[in-house]
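Form predicted on its own, single chain, as structure tokens, below.
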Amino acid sequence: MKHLKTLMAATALTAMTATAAVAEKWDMPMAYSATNFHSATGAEFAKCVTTGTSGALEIVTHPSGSLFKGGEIKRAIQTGQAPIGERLLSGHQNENALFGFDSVPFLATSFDDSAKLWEAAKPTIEKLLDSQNLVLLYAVPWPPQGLYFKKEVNSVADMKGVKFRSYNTATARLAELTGMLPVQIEAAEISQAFATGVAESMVSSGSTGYDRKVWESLTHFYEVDAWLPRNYVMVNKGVWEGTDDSVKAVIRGCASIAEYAGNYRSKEYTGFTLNGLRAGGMTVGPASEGLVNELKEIGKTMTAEWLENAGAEGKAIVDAFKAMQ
């Protein structure tokens, strides 16, 4: 806590130095919906800035991909559609391997173990950001991943022609080498895809069902800890650059804080999402050993496929991570 205190004293003393003689806005688009907790943090870390700033910027929030859908935000950013906006790390994995760091399965499967994971990627990860005319600004995990279905699983045979609802090359890679048929949905539609039929399974957090109320379609969740991917939030590298320093410091101050909260929060929301699924009428509990034994051997496949592919800086972050055990 004596850390937050000291970013908050700080953020507030820079505060005192930004000036609002040409007050701007910047709409940050976000991928899930308002009550999720990526999102509350986003909500807190625009409010920051903009009290932080005495207005000279404004940051407003766009949930549930209203302004722009979660798989077009890092685009628009990019091009200078948005200023600034939140998307999950491992959904541009399709453009280069490294964004996967964080869903190579059973690599980081607790939040002290991703917490070292990030701090071996993130030098790598900027400077792959930083060439696509992105400045990171924070990350946040999401909690463990586990699988959903409408029916009892018990072995990968169990979850053969199952449609299963993927959000990255990762899960769609999981769905091939289980036999499962991937379908590219996002977060926000998860709900409808759900209760159509278009999906039938997916791999994500407890989070993600307790926000979109997947009770009302599916009935057990497996708890794997297959993963922890991450949230990042970025901005424009131009817009950034033509940014007053004294604006970017109340910016990093509260990117400081929002990332220290958010991580809070996922640890914290863990157990109470599981419980709300509980509560929602799901059998929530850990995998079988044999389906647990024959995910980590998929697993073992998936990281040999992504190390080949993300080359030798995808293998220097995991040697990184495995020097911190």
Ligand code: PCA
Given for the second form:
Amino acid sequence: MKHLKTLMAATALTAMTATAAVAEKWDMPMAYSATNFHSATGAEFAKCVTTGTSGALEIVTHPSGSLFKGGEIKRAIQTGQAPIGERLLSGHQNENALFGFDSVPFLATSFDDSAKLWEAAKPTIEKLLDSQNLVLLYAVPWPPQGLYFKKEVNSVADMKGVKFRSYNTATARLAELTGMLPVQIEAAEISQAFATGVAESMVSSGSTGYDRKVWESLTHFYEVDAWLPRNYVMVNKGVWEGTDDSVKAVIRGCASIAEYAGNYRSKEYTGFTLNGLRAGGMTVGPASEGLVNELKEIGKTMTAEWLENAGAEGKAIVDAFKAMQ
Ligand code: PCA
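Cool, the form predicted on its own is there; where's the form predicted together with the ligand?
Everything in the complex follows now, all chains and molecules, and the chain you saw is the first one.
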């Protein structure tokens, strides 16, 4: 008995020493508001890693672009200014068209299709990120994308000249093709942009409109279900390679749970936030058939353009996705 106690004490001491020796803190910049489901998922992921490693690795999230703004997060991680972080994948479409696979209008319009499209695209995206000094951990879709305005809109003609907030190359192109005037603005800054009239419309999820209380400036949300873009969490490759295998295993496990939980939350948040927009006084409902048909025509143009820009690897993603239907 005494022997066992001594042994246990020795083991505890070794564990403590090991913990003390490698105890590390990773700051994790995130671009979206603290209340958003992606940020909630990231916070749970961070807690899972911290608990799972007995504090040997503590991850601390910084939502709302408070540590690095959305547009700066990827570079910050590539260069090692931050070890880990989350960003909108299609935000990098200007670097490489492949990053925009999830923002091709009407290619994947439901959560189920979005999951299949991700399965088709993941190996290519993982390789691309790896070539940029980044390790992919997990990715979670936003709810389906619809259109926000401050007036009733029933056709593309009604959009002409409207100032449109974009968040990636595809959304800016959508504005051009509908005769609107694109201006790129981070989600963290849209409430102000709408309040001051810098922008008066956008394509986004009910989630982002709800998070940013856009009913204070806008009046209509049209459900279009045009696509479901993804956020992803990445780690600096050098930092990853320098991490103990036992810690890496915990991170991978927590990342896998985060991906499932994030998907669950995204679906749940879809209805919740559309009701939230209604409660804020907005008119929420499907876009008219005429408008949807016009948008689908524009979608065809954008699909062709994306396939051209994304080359053989882009086509392979679409083919793999279609083969899953
Ligand atoms: N919200 C993010 C990207 C897609 C979405 O639903 C945004 O509007 O910036």
